[in-house]
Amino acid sequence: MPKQQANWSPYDNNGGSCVAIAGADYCVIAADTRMSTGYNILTRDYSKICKLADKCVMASSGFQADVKALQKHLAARHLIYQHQHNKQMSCPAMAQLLSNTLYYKRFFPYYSFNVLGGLDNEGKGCVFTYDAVGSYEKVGYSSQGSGSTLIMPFLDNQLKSPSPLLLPVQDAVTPLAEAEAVDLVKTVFASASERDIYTGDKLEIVVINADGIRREYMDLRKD
């Protein structure tokens, strides 16, 4: 008879999927709110995006536990930050701390996917995309966690970015107004929710611009 044994994981994968798409003067980030284990679900209502500063933003799917210790980690370096500088950290200052931050727990990583936008130092919107260990890029619009897959084909064809290796180098950012990145931000999460079952129940929308933060919500399909 073979031997039988007990796996344990320290790692879950509670699925859900984050989107978010810089513009000229705004940027978009959006995730759906169901958090799930397996077929359950465990939550219709757990909000996956972090407020991290006045214009930063971060979305996270993949392992909420290590998603909520990852944001408190941020939030105590931030606030050290702020008492060293007497200012809020920049968008991309947040973006190269996050970076290292999930590099130096890559031999114990936190099992979190994350995508950060904000504006930057000229209020131009910007979006950085990462994997678990702390590898990120800029680009003008990203998608992570279970309806990744499905949702970045959909954007690659409405917003298709410029190759990195044009010269001059082209601005990443899309041409869309506000309000049509928005639409396309229901689109595609309308759409990955027919198709991915760890994606659904409400899609959770911030905007950043020059006036501050906004929230939107949406309901998604809740089978």
Second form
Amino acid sequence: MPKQQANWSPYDNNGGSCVAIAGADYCVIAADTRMSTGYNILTRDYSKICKLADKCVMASSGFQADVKALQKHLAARHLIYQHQHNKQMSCPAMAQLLSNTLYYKRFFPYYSFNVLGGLDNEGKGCVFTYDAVGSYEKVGYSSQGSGSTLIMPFLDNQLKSPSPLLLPVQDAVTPLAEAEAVDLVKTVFASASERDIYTGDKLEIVVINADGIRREYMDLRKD
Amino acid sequence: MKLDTTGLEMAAPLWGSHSELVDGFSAAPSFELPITTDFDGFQKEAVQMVKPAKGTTTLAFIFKEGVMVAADSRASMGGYISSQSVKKIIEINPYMLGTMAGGAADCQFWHRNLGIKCRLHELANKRRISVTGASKLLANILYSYRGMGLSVGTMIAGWDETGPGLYYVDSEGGRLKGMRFSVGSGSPYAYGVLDNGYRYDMSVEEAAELARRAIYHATFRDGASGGVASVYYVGPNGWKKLSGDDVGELHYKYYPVMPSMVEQAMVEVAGA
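Since we've got the form predicted on its own here, give me the form predicted in complex with its partner chain too.
Let us now look at the entire complex, which starts with that chain.
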């Protein structure tokens, strides 16, 4: 019998884009709410953002079933951590946990492109960006998903932060104020919706600062 | 006398049960494998889909004063630059460095795992692990995953009781001891500059400048390399980061724009 190719793939791409920007004392995480498959829209109202810990939020685009499984896994591990250590996980700790969780499925990956945003132990904003198998780095800003190739160059232009590898060390967080960063995110998604078919409908913005977590919505193009 | 064969056991139990994540680290972590008739084909598809970041230039060489390690910082996914600030020189412990080339996640994970094993060795044996030993630990793990699609091309550089040590280890299972290595898509260009300028008895500054130039020239000609050229020095007291320079700025430092000599200035002519 000739070798047969699989006519079923366990993966699908539900599209969408996510962005995160780190500031001196805040962090902005945003994602659109469109969920699609192929050329069809499944729903216009799906949240890609998940709160993992008090000061730690993750936005993921890609295959939402894998994203949901990943979120549940991390929430469970966070609960165990809280039982064992009697405190919430810090953002850098959650970042390492996410990296290891992704790599443990190295040979059957989570099809999930994540950005993690939050405040570190000193209250400074931090953003971590990932690939699908767990390689990660701390950055000043990042975008993932179908619109990332459109969004990243714009963020580079507006926020170009010095590389953390330069010597003498320079700070990576943006000097922008919180309101300006939120405005920038809205502009960026409005542009991305114009040119990326998988990005649109509604924008969900989450802002983390010393006062807590705040959520905001903005309408995007529905076509 | 029964020989201790724990070191010879397969690090990766293929069909073993999924071990608890919080379990001890004496055995290598076990991985769930997809249940499929065509494992290789599936892995090829998965790799196409996730397109791990690769394309790089890293180099390391031993000289009189110790080991010099340098790398660029660009990560590319196909033709897209996914990051210009990737840390490709990984600090395994205060006296040993590893370089990253190939799959970023593979290198990050296994170098961290190696750091854990080195620390366990220190605690169990009350002395630091040698560079030979550390590179062997990594090579054995990678060999056990041979053929499964890991992509790792790394150099382990360090200073132990026998002096400076440098090994090249890759995901095919190869492990080579040497004095000079360069790994990655930009390595041919780096080798050209490195081999030409290398002398065993250089000072630390000269060796750092040679490493920096080699990385710069590789980033100039190789599209998949760029970003920031980092240079580290490993000496008897451990490693120290010597410099991190943006390669764009290095270009103008090495080849400054000269104002061209004007032989005859144009003179304004009044009227026609």
